[in-house]
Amino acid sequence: MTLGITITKFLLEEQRKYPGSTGNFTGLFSDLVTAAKVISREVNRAGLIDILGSTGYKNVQGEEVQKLDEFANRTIIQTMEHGGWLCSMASEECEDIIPIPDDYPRGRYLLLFDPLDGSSNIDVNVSVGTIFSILRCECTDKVSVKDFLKPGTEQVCAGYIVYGSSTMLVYTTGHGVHGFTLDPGVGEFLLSHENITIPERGKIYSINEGNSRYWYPGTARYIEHLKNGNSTYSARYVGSLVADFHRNLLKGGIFLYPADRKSKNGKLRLLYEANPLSFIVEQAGGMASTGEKRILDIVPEELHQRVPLIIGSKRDVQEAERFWKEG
């Protein structure tokens, strides 16, 4: 594949490898790319238009909803609902699933998304992102929450868009991980990172050390090992999951948001954050774990289920697991 080709051409060439393909997935993904471009435009204008700050109310997670959160959520819903590719959606910002209006056609895919991860950082010009996951659904008429409660192994696609110094889209369909960078001059995502592979071991660890007083012994011992052992690890923590994960995916390293005494079930959402990023990291040669088991094997019980997440370079995650289990 040639670097610099558009994401549309890339998708079409991938589609041709599968003679039985209907083109529905390509259409769905093209609409998602459009939503990403619209959100990217607004992120880049933050500070010039009235889109910074809080809306004054909280979402289903009990978190302050930012104006840009609301905009991103609305943009994805309105862009995706009319294409005929989806039979339902679920957003981290919405308590229940989002039905496709009756006057629009329905397809056989489900879309789950975190519209703007790290949105509280937008006020200080720190990278934020969108995370998404796509599932198949055989029943298009009576979709329920149960249809979304599938283990991560059943994802047909997962990806994220990071809005930073440039806007980059990274995704996998189970055949490697590819990255596309938005060229604002032509308004197209162009292939910039083909077949991304995460180093087997990194030199970066990412964890919120402000929570250290709540850590269980295994976490505390592992971080102490990284700091004072015979290692050359550096701490890098942005506070936007997408930004921290993206850096570690390209350079190698480990991100941890483990279970602790304050968040015994973990803090991050399984369906909207942990599953899609775990699918990506495994396709890139990395690993994702709760500390005890593989993230992608978890069978969800709730739409907004939380989970501990240890994700990154394979040997780093294996080492962290060992400390966790000993602790």
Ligand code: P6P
Second form
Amino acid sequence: MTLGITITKFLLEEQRKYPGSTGNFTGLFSDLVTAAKVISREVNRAGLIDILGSTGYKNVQGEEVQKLDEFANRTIIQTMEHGGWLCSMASEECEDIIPIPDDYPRGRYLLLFDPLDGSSNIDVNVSVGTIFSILRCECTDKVSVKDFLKPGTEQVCAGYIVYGSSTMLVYTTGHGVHGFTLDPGVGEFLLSHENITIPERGKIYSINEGNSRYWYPGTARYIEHLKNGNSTYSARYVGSLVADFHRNLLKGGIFLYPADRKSKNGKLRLLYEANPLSFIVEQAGGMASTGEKRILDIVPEELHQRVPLIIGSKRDVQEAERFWKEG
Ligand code: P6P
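Mind giving me the form predicted in complex with the named molecule, seeing as the form predicted on its own was just shown?
Now the full complex is given, and it begins with the chain already shown.
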């Protein structure tokens, strides 16, 4: 494909490769792109309007809900609910699944999303992101939570939008990973990174070393190995999953939010953080693991289930697994 083409044209070209396709997925994705543009506009002027700071509410995770979190959540729900593409949605900000209003048509897809990940960074102008995952819905009658509890291998699409020095949308449908950069002047996402692949081994490791007192021996020995082993690694940790993941995807490296004595199942969420990023990294030639098993093989038990996440360059993740298992 020609670099610089719009994401809409890219989607239509992709759709033409599958004669039987109905165009529903393209319609769904186009609405998601619209939501991304609206969120990007607000994120990029957060310092200028009274949307900074907290709402004073706490979300289902018990975390302070930043006004931009709430705005992003509302924008995605209101943009996606009337198109007739979805039969339900699930959000990090909502305890229960989000039904499609009765007077709107229903489709055959489920959308799961973290509307604004890294929200604690909003007020200090550090990159934040939206993460999304799309499943087919086999539901015939009323949709329930169990329709969402599918292993990551069943995702039909996964992606994220990173609101950084530029706004980028990166996604996969199982046919490679493609990146689009928003041109605010035109109001279009333009193809800037076709067929992204992650280097087999990187030189960057990303982990919150403030948690080192809680680490299990395998983690402690692995990080020690990176610091004092034969290779020289740099520590890079933004504290915003999408920003850390995106940098490592393009440059190579490993991100770890492992299980430790404080967080027995890690901190990050399986369905709308770990699964979508794991689909992307595997499509880019990388790997994603709990330390013991492939993330995409996990059969979820709860909507907001946490999971340990070790993700990035294949050789780095394999090495981290070896230390973890020895530990
Ligand atoms: P910690 C942000 O709150 C987040 O969910 C991810 O974006 C990020 O990777 C992680 O938590 C940071 O957590 O415990 O290192 O501050």
